[in-house]
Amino acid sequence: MAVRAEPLALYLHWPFCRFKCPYCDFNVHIRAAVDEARWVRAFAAAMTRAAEELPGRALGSIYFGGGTPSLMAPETLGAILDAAFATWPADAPVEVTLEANPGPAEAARFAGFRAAGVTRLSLGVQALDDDALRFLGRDHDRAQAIRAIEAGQQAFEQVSFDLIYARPGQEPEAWRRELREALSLARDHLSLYQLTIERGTAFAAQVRRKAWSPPPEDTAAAQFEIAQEETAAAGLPAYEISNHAREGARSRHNFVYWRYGDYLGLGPGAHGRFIPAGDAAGVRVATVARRKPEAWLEAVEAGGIGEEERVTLSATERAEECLMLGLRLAEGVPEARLRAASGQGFDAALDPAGLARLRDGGFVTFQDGVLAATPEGRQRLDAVLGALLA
């Protein structure tokens, strides 16, 4: 049985939060109590069964997302990590990322998470302005956010934190000032996300009844451009649409997604993309786990891995996914990666007239076998992909 050599990325979804933020459309759930020992057993069992399709792989990265995985006890996280390494040993140091909120109770446990094996912290700061934090429904203030950043930098090798821009009423120069302060606090990585109104969220309902409106597109575009300028000047240039880092501090786990590598997603609502061992054709499957925590637990305890859906992706679907993800990156997509993913080259996957228009307009570059979106193209990636894949 052939075994793929590339390290495996493992995503573990902890679905619980204290509350749901009004902009969030992630799979999060509020529970009065969580039986953490039961969740450790379930994750361990799901890993053991998943390893039958992914034997002999070395772990390259583990990402605890959510939800708010920092709500679990450090001992719980450590036990889940022990199960992961018992299932897929690592050939080299593994990047282990934990998403966390800046609340004081969680920050107080950073040292415990570090001792349990976490190497990288991703903090959901979202704003450095108290009015904005209240609007975004966060339960921390500016001072707590700064203390959490500083505490994280003392505990972990790598720390990233998120900010949300294009908030209603936020002017470009106000964003520039906030971003400069964030860059003065950031050590090596910063994630900057434009506020988007997702279906089914509280913000979507508020906008629908005209309680407030998102800023105009040109204001959001100006803020994106400010982000490119300021992060580059500070030595943390964009390596992906929303992510900025110093050399050597880029998220190894997320690169697996963007470079269309194999990743296994376990936990309620988690997604995965991988080529099962023994598949001579090397065809990638897409998996989605059951979303409700209790349904996922029961499925795993009944002998499964909690999957709700599994689809074998066609060559066209694999090509589109490879391009959609890879063009988020400043480095772009090498043709060799597209061929490995789908069996297609650029000549088969792309619309030549669309490619020509985008090159002439300065939205993509195509040289030495690599297709890349320019900063202007990454800012309009949906439109770029629509033209390329027409």
Second form
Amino acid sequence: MAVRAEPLALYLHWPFCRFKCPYCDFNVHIRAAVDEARWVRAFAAAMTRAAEELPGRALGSIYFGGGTPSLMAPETLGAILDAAFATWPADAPVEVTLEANPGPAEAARFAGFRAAGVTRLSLGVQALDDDALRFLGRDHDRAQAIRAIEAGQQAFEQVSFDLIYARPGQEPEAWRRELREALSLARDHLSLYQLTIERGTAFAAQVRRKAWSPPPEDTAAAQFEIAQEETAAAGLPAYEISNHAREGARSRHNFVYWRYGDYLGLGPGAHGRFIPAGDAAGVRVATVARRKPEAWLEAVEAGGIGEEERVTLSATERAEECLMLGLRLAEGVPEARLRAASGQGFDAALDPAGLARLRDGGFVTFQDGVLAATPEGRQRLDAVLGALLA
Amino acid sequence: MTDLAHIRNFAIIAHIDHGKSTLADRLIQVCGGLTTRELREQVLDSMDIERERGITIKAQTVRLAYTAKNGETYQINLMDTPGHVDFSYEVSRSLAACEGALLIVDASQGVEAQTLANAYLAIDAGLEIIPVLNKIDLPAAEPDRVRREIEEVIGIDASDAISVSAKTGEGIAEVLEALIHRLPPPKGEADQPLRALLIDSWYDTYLGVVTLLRVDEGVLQKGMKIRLMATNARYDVDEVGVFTPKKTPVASLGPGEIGYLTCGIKHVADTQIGDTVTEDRRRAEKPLPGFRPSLPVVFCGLFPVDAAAFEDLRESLQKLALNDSSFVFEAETSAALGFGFRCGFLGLLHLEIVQERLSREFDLDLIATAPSVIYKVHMTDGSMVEMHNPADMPDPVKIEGMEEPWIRATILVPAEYLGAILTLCEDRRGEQIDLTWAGDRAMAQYRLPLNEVVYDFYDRLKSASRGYASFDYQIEDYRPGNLVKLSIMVNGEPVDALAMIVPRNKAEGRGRALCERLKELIPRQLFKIAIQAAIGGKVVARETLSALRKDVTAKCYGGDISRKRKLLEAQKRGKKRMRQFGQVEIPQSAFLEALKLNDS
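Now show the form predicted in complex with its partner chain, given that the preceding structure was the form predicted on its own.
Everything in the complex follows now, all chains and molecules, and the chain you saw is the first one.
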């Protein structure tokens, strides 16, 4: 099957942070001490067992996410990578991404991470303004962020960094200035995220008690539009809703998500989507690992892979996911991909009246068997999907 | 059968909360109708809503045996009447079954609008009225002031009004004696053909329809074949009895007596209040006077918030109608709200009670369209149609003219709030008939179009007077009105549920307000939305809801995917509750909210 021939993406979740950021709803835990050797053994064991369902697959990318994976020792990361390559062969150079904080402690270890096999660094810069960084609860400042970007660019082939916009009180033109500075620092990749108030976060509680409010839709929209203009002008146009890159510098790993390829998620709270070997029907499953670090470790040490839930996705669910993810990309969704993923074509998955209205309104295009959202459509993708899906 | 000289029939009339039911309970208790243990608080109001709101909806009677100070025992029949103008015809029939009435006035509150309306009904019915000042145990009681008020406002002699406290029992003995000595006994010949007044009826799960009646002439017996003179239906009497207040079968009911009969009637709708019951073999020549079928005057659409509850709603309405023949309904379809029912009510309170019972007793989540009155539409071809649904408005070019019902409203209000109340009445096209004073309270009488009152007049009245104004009305007549149908359009398509009949000079303002409110309520969409108010083809107000500018999840990686998909699926399910207007789908909830806030 075509899907299985594609390289496998491996996501590894390192669930530890030094502190919790007020906007973050990821699976993050704070521990005084982490027995890294024990984690290496657990990841290696989990990989060996997971490989039984994914035999003979070639690795295309590995992504260390978190949490703050840059808190682990480079040797730890190296040992986990070694285990991955021992489990799955790699036909071609593998993209290995590490998420990192721009603090000085991490920057000092960049060379070590590079030596251990990391090819791509993703820095959580978040803002280039000290007040904003304090508001976002970060422990680095602007100067450290800039130094970390420069140090990263020296150490790694590819460096991306994240910024968060639509912060309270942030004027669109102030965002433009900040973004221009970011573009002058960025080499080839930037992730620009609108501040989202996630349930269960400190920000959600603050907003609920009206300590502050996120900017209105029109302001956020203006900032989104500025991001499109400025990144395009700088040669790093949007290839996904929030991701901007020079041609050839796009994140290979994240493309697997958006093109609805197979990815295995290991580590506490990690999610995966793949077609297990031996499933004759070739039906994709969605997996979720146990969230609590100790619970995951114990499950793996007891002979498992730490999985808490596995759901076989229905054809409709697969079609929804395929479209919902694929339309985030400027390139759109070819009908062949939808069919391979769900057995359905556009005619079955889409509401024809909705599609017609969206095409007439300039929100989507449908050409040569590819359905794509226009820039206008991507900016309103949630509403577009609501109108589009049957 | 009791001889006429030893029967007294009386009604109790009062404003809400002036203590009618407590007094009735006390009379029952003193006469030994129930032991204290059996005496539930306010026995007479058996429905929960009646008890909570202090409103009697169904007429009820109790036969009591009272041994007076003169040593003789009397049969006294206490009639508890519906106390609201919506039921004024029902009240008038209850009163027609009595020779006298206790007019209860709260000694701390004074005369209220309903006291007045009910007192006039009693006076019109030729009843002997005994004023009773209740709650004299309260520190705020001012019996002298209230006595003066009764004389000034109602115009009856209150010099021998009895001061009582239904709560403590003070004065109850005097009330009972006054009933014997001040009220006339009933008249009527036992050997005449049977004529009995049908006062009310209700549905009993075990007995079928129970009919409350008062015998005027002749004798009603078990086993008798009877005929209802208005409907011409014949029945065999299964049982005759009285309430003491326990239901107690008796052999017969003679002239002047009040009791019930059961005779295998299946539906309350087959019994009409005010009808005359006669014997089939020996029919009375003429029915008792005053009968008229009771007809709804206020209409609205009721829709289930959850479309799946439509059948539940139908079943619940049927159950309600079992016991309430004045309430009518028929299925209706709205493009904006889906399937529902067009319902007719005797008045605003009736509407409110039915809605409340539906939500409380039947657990239904409902939305009501703006209430409408019955308009008489005169067509250019000389015909006339009655219309109560704006959706049925004929083509304006074929309309010669329209008439709308007007009411006479009586409002009693403390002086400090009078200004606000007069302004409200003027705003609602009111015409002042009279303005008089009783102490520091004003009594304003206004003619008002019913259509101006059905929206939120009562709420406005209460808020403008901090709850102190009391209000009552009666329908007077139809008058020509310069009326138009105001339509609301979304992207050029009419929203039927929001259409209304309004005076031409108010149409623009109402339309503008509704458009503005809808603009707030409708979520932004991918396409801009035109919200318009129109009279006929002419747009009088317009709002544009600009298109959605940004609506996208910033991040979508690993774990976000399932969550995002679930949101999307919820969104898809929500589409089923959307209504398509041109390019946009609008959630039903926006229309529901607009209706909730109507006319603010």
